[in-house]
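First, one chain by itself: the form predicted alone, in structure tokens.
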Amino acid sequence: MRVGYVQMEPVFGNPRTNLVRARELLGRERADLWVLPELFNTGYVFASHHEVRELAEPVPDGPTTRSLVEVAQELRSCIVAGVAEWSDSRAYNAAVVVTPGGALPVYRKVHLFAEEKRWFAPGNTPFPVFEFGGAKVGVMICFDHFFPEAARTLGLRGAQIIAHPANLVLPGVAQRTMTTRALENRLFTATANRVGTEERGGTALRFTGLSQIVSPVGTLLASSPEEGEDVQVVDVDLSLATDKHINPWNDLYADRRPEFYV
């Protein structure tokens, strides 16, 4: 399977602009399955809840969503892509996951970062793990990777792929913990961060790039600078994310006493 990500820099406010964009970036390359950044149609420094309220789309009936199926079908891939999502009267920082077939059910973001807690309702479904071109594929968003359970839970699914839109602001963090669940779970993860600097009511972050592919042994596969848009794919097999021995005498998997964990 040929796997990859876009790293771009969102510009705030403007859905269509920022999907023009990513669909420019998606033609350099072929891939199969394609990680975009968190709130890639947004941007992510909001300073109202009225922003939030006008910026959030329903799933999959809004026009991010729709437009994000017809360049699967029109691309022949997969694509997982953070947005802003708006359902029941409440934001959520979501992942829509869209093959040529459709979208498939959205993830929301469980563990909120910082301010993200004033915007966004925290994530109530589960962690997915679906099929496309047969490969099993987990979804997390950005801050979910400080949290090891997230990946586990992925992984006992059958996840071999981690796809993890990412809006990272502290330098280099998730790049080795990234690393470190791909390694103690055996597979393949692809975080898709974004570039730039947004400055609002207040609020100045900027994003730290370094997206990148890891493989089940933690080599990495593809990376790109800490600025600037990049695309990066990879071949990746499958097979290597299947078998969770570490050597004879030990399975990561089988070898789990969760018994004796809190």
Given for the second form:
Number of protein chains: 2
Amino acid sequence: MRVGYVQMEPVFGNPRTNLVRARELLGRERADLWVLPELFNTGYVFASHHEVRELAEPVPDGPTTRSLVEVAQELRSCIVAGVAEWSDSRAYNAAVVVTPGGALPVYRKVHLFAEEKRWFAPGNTPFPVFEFGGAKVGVMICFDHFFPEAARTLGLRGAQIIAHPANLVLPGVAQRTMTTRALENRLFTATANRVGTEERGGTALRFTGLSQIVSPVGTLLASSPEEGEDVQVVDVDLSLATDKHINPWNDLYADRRPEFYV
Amino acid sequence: MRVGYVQMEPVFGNPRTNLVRARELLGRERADLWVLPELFNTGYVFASHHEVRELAEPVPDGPTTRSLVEVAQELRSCIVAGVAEWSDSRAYNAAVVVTPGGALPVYRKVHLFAEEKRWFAPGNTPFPVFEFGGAKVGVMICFDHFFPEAARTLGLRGAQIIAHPANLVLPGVAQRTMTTRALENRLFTATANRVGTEERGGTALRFTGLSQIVSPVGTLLASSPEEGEDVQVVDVDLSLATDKHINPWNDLYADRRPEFYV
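I would like to compare: after the form predicted alone, may I see the structure of the form predicted together with a further copy of the same chain?
Below is the whole assembly, all chains and molecules, this chain first.
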């Protein structure tokens, strides 16, 4: 399977522009599974609830998800992308999964970071694992990386690869934790981070790139610079993530001893 | 609090020699809490059950633990050390915790690595957190690092620092996972690894040093080379591990959402 990510710089508040730019970048390479950054369509630094309400869209019936399905059909790919979702009078920091056959159930970020708590409701959907082209793909968003239970839950549910849209600001932290997630669950991870700076409503954030794909033994298969848009694609054998043995004696999942865990 | 570790090269099958060597190395610096490697008294590569039976000792009444209590009294320190324990006709890969007041309850390694499964029974004691000099110290052994639940359990039980005796063979793996354990639980970790090579009964292993102490924000406070004995000591403010906030909005433990975890 060919897995890729897009490291891009969204323009705040302009979903149409961001969708066009994402489409351009996706066209640079061919992949079966693509990962786009968190909130790729809206940008990140909201300044009011009014803005959130204006920019968040229904899933799957909003324009961004509908357009993404068309892109998925055109590219014959699966795309995991972070979007602001509007549902039942609430906004969610969500990830949509679109395939040529349509959109799959949305994932809503379980662990909200910092001021996201002002704008978004905490996720109320389970960590999802879906099948596409024989692959089992788990989804989590950005700060979920800090909580080992997120990737663990996806791995125990059968994920061979974790698609991880992100808007990371601390350079080098998620790169380390996601390598550990890959190692401790013996699966692939694909983190699509954004780049650029947003300064709005008194808050300035610089996003730190360094998007990456990591193998089940912790090898960096692809990575991007801290600045600048970038597209990376790698061929991976996802069956390597099925057997959790790290040697003839140790299977990382069979060796778990939940009776000793809090 | 002053925390230190001893990176040493045990001689297989000679607990008395190893105890004398450990005492010499401990004398190089002053610390309140010391960590010695896994199986520091026996060595690692057993070749028969007979050897295990000969070398494993009762805890706390065996000679190694009794001698360690004397060392703790002399140094006025707490010492966490990996030993082979014999109890109820079984051998355990264990960690003893000795203070000037005597030995605390033993910890028996929950996650056995590779051929350890031939020689040792799986641990049947909870991950322990004990108090010494106002500090809350958790204990886990070597391969426990691969399972995020181990450090998580210790952190949720209040550990401010994890004492981690180890006999690591893969260079760079536990160094990464233990940095993640420190980050994701916002606590200190102190990994005491051994060095040297053991070739016995057809098995040859090279132990890879790189012992380290990591801060709750993932900073390497002390580290040792891949080869050679070494002693490192650092002053740490363990209160930094009490508050799990990483910013005004996020408390790493309060933000956990177990209802979404497998």
